[in-house]
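Take a look at this single chain in structure tokens; it is the form predicted on its own.
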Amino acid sequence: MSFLELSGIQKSFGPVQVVHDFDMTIEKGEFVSFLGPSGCGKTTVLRMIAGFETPSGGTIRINGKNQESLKPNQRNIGMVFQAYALFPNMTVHDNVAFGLKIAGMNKAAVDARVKEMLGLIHLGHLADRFPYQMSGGQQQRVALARALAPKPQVLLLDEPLSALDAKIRVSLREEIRMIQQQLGITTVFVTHDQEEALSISDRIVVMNSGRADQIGTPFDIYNKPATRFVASFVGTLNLIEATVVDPASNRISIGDQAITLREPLGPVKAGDTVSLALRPEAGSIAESAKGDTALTGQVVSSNFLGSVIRTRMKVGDPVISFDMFNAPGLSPPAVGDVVTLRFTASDLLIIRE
């Protein structure tokens, strides 16, 4: 039996629905990452767990047991807020144990947790500081501290990486993934960075519009988009649209230049329109690369991105943009100039929906 199940969750707030039949099964110990644009509803998921809204129908159940009719302190969840959210007037050490003051422990017992957690978080010597004396990531490393010390059976992040800086945002990060898998506590993390999602999550849920596009891990849903949503939010993709020109060998043709699919074309006829996701770096334009399938066409843009080039060619009408590797003593390709991107024809996904 899964350990966090979500069934039939729907939630409306008057005569706006905002969450769809959500449902969700999460094992002892995984984390899943909701992801999805502003309004997509990933939040009010979280809050329904959590117990600040309730649903308008369905059911939540933790270790097979109900919680809709549970206030949210009684449902034994830590949540991590975005702002924070710690007390303003208590030290880091009284900010963690405000929640075990709360359940009753004794000072001892209160002090030792406290002192298990601080250390976890490496700021056990800013024990008697207080908050507008920290950074905003020793800020957000107490709120999970004080999240965690009650023991909880589920951890709720609130895209609780936002309101950092870049570099910060990538090394706590790391050390909330670390935790969750030392401590093995169930989570589910909020965000809408794809980056954060991929790097952490054991699983992904892209959320759409209140409903769950595509469930699956990191791999599958960067790699197998379900959905045009999926595959145009997560990543960066080319959509391409094509012509069929004979749907029982898989042939069709982008521009004027014909290729054959390795995935079948399904119900269509020649002449129909079909839409094709490809990664940008899934192509080479060097001579030596290796590839079943070839697109020619006129170079019309290229950006230095860092670590990458990308190169945007004119393939007829349709525009492929490609990735090169930034390296020394590399010649990108010069605006009007033609190149042919190698690739393999598995690389090529027919969007179905």
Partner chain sequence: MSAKQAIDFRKTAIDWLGILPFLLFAVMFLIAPTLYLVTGAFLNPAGEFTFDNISGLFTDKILASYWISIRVSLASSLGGAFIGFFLAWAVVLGGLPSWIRSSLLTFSGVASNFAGVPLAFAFLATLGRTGLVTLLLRDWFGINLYATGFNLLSFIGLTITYMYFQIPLMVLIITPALDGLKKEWREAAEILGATNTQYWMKVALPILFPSILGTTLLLFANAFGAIATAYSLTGSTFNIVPIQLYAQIRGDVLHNPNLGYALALGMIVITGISNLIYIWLRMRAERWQK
Given for the second form:
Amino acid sequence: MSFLELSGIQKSFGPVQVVHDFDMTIEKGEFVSFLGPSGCGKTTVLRMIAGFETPSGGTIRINGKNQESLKPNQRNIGMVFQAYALFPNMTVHDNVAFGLKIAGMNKAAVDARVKEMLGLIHLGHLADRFPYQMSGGQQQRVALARALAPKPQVLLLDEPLSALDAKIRVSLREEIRMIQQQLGITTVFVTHDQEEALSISDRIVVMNSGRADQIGTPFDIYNKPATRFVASFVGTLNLIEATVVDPASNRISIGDQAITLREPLGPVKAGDTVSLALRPEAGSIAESAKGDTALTGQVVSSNFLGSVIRTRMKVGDPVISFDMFNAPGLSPPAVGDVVTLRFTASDLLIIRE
Amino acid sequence: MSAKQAIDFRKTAIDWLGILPFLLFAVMFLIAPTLYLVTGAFLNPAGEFTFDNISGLFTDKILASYWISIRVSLASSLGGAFIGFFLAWAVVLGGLPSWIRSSLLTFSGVASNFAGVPLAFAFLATLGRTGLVTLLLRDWFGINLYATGFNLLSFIGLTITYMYFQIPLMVLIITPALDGLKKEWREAAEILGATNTQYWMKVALPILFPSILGTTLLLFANAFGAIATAYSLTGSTFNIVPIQLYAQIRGDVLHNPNLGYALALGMIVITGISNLIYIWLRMRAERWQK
Amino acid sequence: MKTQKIGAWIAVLFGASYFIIPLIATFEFSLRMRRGEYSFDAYRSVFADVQFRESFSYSIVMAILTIVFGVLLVVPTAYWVRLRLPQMRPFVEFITLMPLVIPAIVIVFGYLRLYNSSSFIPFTGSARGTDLLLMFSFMTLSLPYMYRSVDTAMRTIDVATLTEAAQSLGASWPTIMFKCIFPNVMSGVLSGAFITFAIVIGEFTMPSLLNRPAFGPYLQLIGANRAYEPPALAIIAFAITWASMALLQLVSRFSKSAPSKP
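With the form predicted on its own in hand, show me what the form predicted in complex with the partner chain looks like.
Everything in the complex follows now, all chains and molecules, and the chain you saw is the first one.
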């Protein structure tokens, strides 16, 4: 039995159904991200776990217990909000102590626990500050400590990093992951940022229009996207329209250049169009590059992005982007050059809807 | 003086010249008259420094008028703040249709400016001896309002009348503060185990407290300085401080002009302190709501 | 949640009765002049009164003068403070709030002592002089509201850039002031003007103590001597306040910067 079970969750606001048949089981101590664009229903699912929204159908169980009749204040869940939501009238200490005092803990125990939690987020020296005296990153760490202090069964993080600067976002997400692993707390993290989700999750749920498109490890999600939506939402991807040449031998052609796929094409006939996906980092134009497949094209643009150079080449009609790592002394391809991109046929994925 | 200094000096001079009309206005019509009264309060008719006027305030008659003024202002500001807060709460958080909110705010804008003499007329027509409510209570319920000891020209009557502009003023100032209560604060408290009551007692009310207290003080000062309503309601029979001062200005009823200055100083001190605390509390509240 | 909604309705119903019953009562009372039946006699009597017309037009003229001179004082000051003297803002704001701190009766008391006929600026020595002083006292009363609404409107435009743009096109100071700044803060000016109008029309203390024949003292006089005209006048005064505030709402809706009470 899993620790957190969501089965057949439905949610409608009036005539609009925002969550459809959502099923998910989360193990104890697991860190799961809900990833998707805004309006995909990820926050609604989170708020149903917290008890702020009531599902229109389906059940939520935590540790085997149906949560249906429980109010948010009876669920023993910790939650961190996008806008920090620290109580502005209380010091850092009092904010973290809030849940403990509500639970009726005695003062000495409260103080000890607050001290422990502030130590965990390295803000012990700011215990007497008020929220308005602190930076966004500090406030969000306090919010995390406040949520964790009463030892919740589940930790919910609702886009906790969206309001922060890019640099703090990276350092704080690593801190969150470290603390989560240290405490072994079951965590659900909602984000629209694929890099965030990929970097800290055990598993990711990619959500699209109120449904889970794919549930898997970051590695699977990135490398084996199940749907076109997942492929395009997670990471950068070339989507290439190809024409089937011979279904029996997996031959297809891209802009008149025929290549053989590793993956079976399935029930298609010659002349059909199939969608293929290729990550920009999958191929190389270096002479020494390995790979069983090659495509030749003419460079239409070449952009220096810092660590990589992203080049776009035209192979017949389709345009394919590829990345090469920056190195001093490298001469990037110029517009008009004819280059050959080599890659392994198995990196070319067939996108089925 | 070097050429550069001269230019700098001219620039500064022009900068100040720009607000000279305003400064002149402020000095002539705000600062000088106030200072004149304040210094006058510490001078005797011969122009010598004295505390006699101040101690002159501590006579039964003057103390009594301060006391009744404070009581009316306090009662109408507390009543206005209390009812105004619940009205604002009802339209912001009570889940009522939105047209009620906009009507209430529009009406409050009008009613908070509907003070002075006409307000007195309105309440005379309502709760006076032949007022509509007085008559209806008598004819429909057999209650003789004035036999119960009620009198519009009294502490309670004046308080009820003042609340007609105090309540809307509270609504206007406290509604934005209630709007400023973030939904996440309630949710954060709830998910940490707090009940609705605990949320209000430990989070919402403490956050609102500076706004509520500050606005109450503003209402207090507002009522304390008001004269027109009381004067046309009760004539000069009801001795609140502004009426006393009015009589003093018209006819030196205290038989000592400098005692009149002290009376005015007392008013400035009371309204000044309440307003300064109000401004301080409002700054505090704004700091929290960032 | 259900009890909360019931509580909210009770609060609103209570508030509504508190606000509306006196208005109904006042209106009912104003119709009682003719014995045994309702009539508009009280209103007829009011409008037929020469003193009513005189005092009312006096107050309207005073209100207009107060608005014009108030705007001429406040707009350039608020502009200049934003442009050249930002360090003076707290001080200027404090001054503009002073009329809320010091009761009107105290301020006018000071005027009477400072500007009497034997002083070096004998405002009260002549009727015209007293009118002038009364106008200044109305400007003082409306200063907090006028300054607040103009300054709020000015916050939404970038005064410095606007000025530099005008200067680079060769505009003179009067041109900048009246062609660039005024039109852009018009919403604030109008908001301030309507509040000023409502204040001046009803003000009792200042004209009464300065002995000028304004509408406020006239109301008080009628109240002390008549029975049915006062409620009729109260209804008229309420209608005037309502009209001023309705215009104010209209103006602030057109410009997004609603004036807030100081």
